[in-house]
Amino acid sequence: MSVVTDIAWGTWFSSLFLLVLGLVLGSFAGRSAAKFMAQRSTRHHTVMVRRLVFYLIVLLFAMAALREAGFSLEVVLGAAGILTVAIGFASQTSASNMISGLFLLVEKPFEIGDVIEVDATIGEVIGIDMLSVKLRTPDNLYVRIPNETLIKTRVVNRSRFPIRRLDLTVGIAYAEDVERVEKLLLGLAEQNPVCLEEPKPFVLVTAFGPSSVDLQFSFWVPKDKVLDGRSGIMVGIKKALDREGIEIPFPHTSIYAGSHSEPFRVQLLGPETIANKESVDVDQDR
């Protein structure tokens, strides 16, 4: 407390002014660097440079503010180191996430703007911070995943490469000509503008199912046309097979109600019929 009272108010205002000036200049320099990098690099690198410039300038002005207040930087840095170790022991989860974040930045398995899959969550990367990665799912949900989870679990980057292969399973009846269906499917890929000519599409017979011959129809599309390519080709397959009279078998379900499910018949017998009740047949009235 005596340290605070020993410093003049004018010195405190000067230090505060330096700190605020550092925040303003850091923000301005960060945005300027981001604009410069936006046309020359990826979004991931742009964000990293913007944050690096901002924190570097703020750190310099914070050190200048401490010096202006009369603090020795050696003492401050030593106290900061001890405080960092103490906080690290107290919050091991946060420290683990920070270290995992550094590994993610160095290894760079994905960047901002990539579409990744983590466990059962699929979304676009909108932020990579020191503690977590932020995703926006296709149905516009905001998902935060700790960096430690991304290091430990399996991460699928769905947009790392510019093209993707789509595999569709098409079942046809055993009576149909497989080679004719193969030519039909390849013709659909050739006519659809979303499907790429190279690598070439192909058709494989994958299984003889209980009621159908199963074919794998594979074709390549640009990474941003996955949904359009899948839906458009599936609609085309259904129309083409219907037009050519090719049967697509599907499971049939028959519901059978046996005789045991019918209601029991109740009949009152008179004295004259009790002697002959053994001969009564419940099926006679049906």
The other form holds:
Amino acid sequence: MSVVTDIAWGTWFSSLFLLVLGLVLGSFAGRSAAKFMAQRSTRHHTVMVRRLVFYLIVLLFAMAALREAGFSLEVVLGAAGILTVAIGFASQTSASNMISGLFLLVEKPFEIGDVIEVDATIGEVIGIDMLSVKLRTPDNLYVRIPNETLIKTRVVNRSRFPIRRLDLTVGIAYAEDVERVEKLLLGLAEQNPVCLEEPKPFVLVTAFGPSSVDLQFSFWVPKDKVLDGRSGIMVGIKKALDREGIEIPFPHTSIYAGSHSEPFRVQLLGPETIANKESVDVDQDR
Amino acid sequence: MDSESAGRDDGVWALPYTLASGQTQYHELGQVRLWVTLLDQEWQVRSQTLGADTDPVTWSQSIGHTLPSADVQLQRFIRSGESETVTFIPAVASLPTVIRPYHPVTIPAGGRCVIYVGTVVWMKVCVGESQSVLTEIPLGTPSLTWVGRNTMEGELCYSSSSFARLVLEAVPKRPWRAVTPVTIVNRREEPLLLERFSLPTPLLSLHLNDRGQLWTPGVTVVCETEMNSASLNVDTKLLPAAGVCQRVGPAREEMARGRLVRAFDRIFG
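Now that the form predicted on its own has been shown, please provide the structure of the form predicted together with its partner chain.
Now the complete complex, all chains and molecules, led by this one.
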């Protein structure tokens, strides 16, 4: 009974109260800061400021709570240092991810809302957190990529710049007039409102393929019109080439099994010819 | 409007038209055909954009009960209140417009010129006395272009080819095009070849005169040393030739300093 009465409940309650107050105030201040920033800044910066404000306030209140509970801050910080080393050894991966996350924030290769490509995964960045980055893929999957992976691997930011160039490969038959096709393709780009007038679209002859002359048709589109641009112009190319009677060839495959597998010749002979019949053989025809 | 069966009249900007439930107002202007229908509970707006090769001259409108075929794009809006009026308000382009003369003009050193430029406007379909906007339709098919030092720095703009007419009378006045006088002053010691320039359309307000023509305040571009450091100023008054005008469309953007500095940088691309 004396154990229970000996504990300074008042001190602990006030510490706990300070901690809870810190969480509530931090959350409130973070949300207010986010609301203020939302009109004036990007989603990425808004989230960063919100977290910073939250963690700062919670940290201050946590320190105050520890003081209130009677802990000396020097001792706590020293213990935290030793603990950090111990935890660091025990959880290298997590520590590595956390440090990688800091580098990502400083280097800023992408922001929340950007579309990035990591290895074979393409998606919109929906969160940059302490340990990982979260993506939403075009087919609506949630992908979590550890920060360390993002530091180590090649990351392609597909929406960093406002415009993108699309390169389409168009194959035409060898009999067709390349310059006529070039003029037709450039005319398509001019008519399509999604294609930018400048930088100018262009057509290159890239290869004499096995069954076609390969052209590269390149044009620029705003970054948010990539799908419309690609699909719309490909439909346009098909229609225009069909309309103009320009052949889009495709590879033809002929299967040749050799002369020995040719079918045997079969000849029906009447009774009158049976007596004079000749030996009919495939090889004799040669 | 009493012209329900009497055929078509000329359409007018900023004039409230009153419809009865079930009626449809049909408009033909620019490259757009537009049907606005009033029903008991909703407004319906149908629009169709024609090919760029069409070159209509007038804006005709009629009120009737005819609707287009079902393949015309339909937008539906809930009617709030009992308002039965629809008003068409013009609006300037939301992006700067790059003007590219068909034949480039050279301004000699120390010279100046005034080029009259016509840019396509957007039509805001507004209903009720408060003129709440239902939708906004471009009255021409705008094509996009990029203006900047490279493909990383710059901004998206609309593009418009122009005859760069130097005589105001020669400029065709269409109800769906706003005329902007652009004064270009070349203070350099070398001639200035004007192949294209970026007109900051979002900064311009729209004004309607008694002949149904749309005008914007003039723009003055002064080229002091390099083309990239040209300065731009939007006039506060309209050209006297515009006549008596009423302001029908505000500028889309405030003339903030930051925005203007960007315009200076990219005025000649």
